[in-house]
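In structure tokens, one chain follows: the form predicted alone.
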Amino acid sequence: MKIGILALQGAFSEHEQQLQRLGVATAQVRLPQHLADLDGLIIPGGESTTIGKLATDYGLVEPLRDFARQRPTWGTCAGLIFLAQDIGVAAQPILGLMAIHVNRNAFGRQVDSFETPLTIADVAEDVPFPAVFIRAPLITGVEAGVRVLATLPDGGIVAVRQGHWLATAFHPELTDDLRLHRYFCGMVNA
């Protein structure tokens, strides 16, 4: 199993890290030609309109659209926000594919970030996972076929999944809780 990091901006070397903790072969795509050999892509936090911008100068937006509908991809933060289909806004690029509905900015500033511990369905259900918002997106909205993973205490959705695509509003990887990733991994292999 070999999981790419987009490594354009953001947290990838977070996820890379924690992956090889796993020890799961790991590569960082800031290339068409990175995607050739992966079972598995994580798109990092970071800046959702940076990473828009670095992909569409780097030729990168239709292939990872073409490998995220093959293969299992995870955004994390502002990687939810790229793989969503509804951000209320038009401008920025996205890939367009999660049937979810996003407020990109939500909790705020930098200043307004904050941990909380989290119930997430099929990974944390026994003991809280310690999740980090930064400037963090949430889930307004889901459509068929997404189910809801993790909420906060009021009802706010934080984390989904469809199909062979991962999204969570949060910074797992910034944390030293191995268990999104090692369910992430459980998805690739699948």
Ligand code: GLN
Given for the second form:
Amino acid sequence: MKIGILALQGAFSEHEQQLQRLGVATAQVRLPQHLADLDGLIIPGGESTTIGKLATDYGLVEPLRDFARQRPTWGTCAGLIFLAQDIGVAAQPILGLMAIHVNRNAFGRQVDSFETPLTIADVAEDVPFPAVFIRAPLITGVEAGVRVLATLPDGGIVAVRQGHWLATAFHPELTDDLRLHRYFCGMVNA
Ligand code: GLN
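Having seen the form predicted alone, could you now give me the structure of the form predicted together with this ligand?
First the chain shown before, then all remaining chains and molecules of the complex.
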């Protein structure tokens, strides 16, 4: 099993380190040919407009969309935005795959970063996950076929799964908790 990490911008090396801790082979994806022998893909957090622009410049948008249609793909934070079908009016390149509605900068300036213990279905049910949010997007609605895995106390949706797609609004690569990475590896192995 080999999992690629989109390495255009953002927290890609932290994802790589988490996977390496699990003993999983990884590869950085910067060009379409880097997708060739991968079994799954992580799209990291960072700045979704920058990731979209660089993906366009490198001719990656359509190859990434094709790959994600066929293989397990996980977007964290900006990666969640990149996977979503609906991010409001913003005109920026996205893959537009997951049937979720997203508010890109939902938390505003005052609370632009915070950490909170999060219960995540199938992943962190007994011991909460230390979820780090950094200028995070919020999922404001989901369509049929999307399963909500985690919500904040006010009901805001922050983790979802739709078939072989996973999306989290927070940054599991910035903690030493490996449970979400292990869960994604299970999706790739399935
Ligand atoms: N707000 C950022 C964006 O729009 C995402 C922030 C993050 O990935 N930490 O892309």
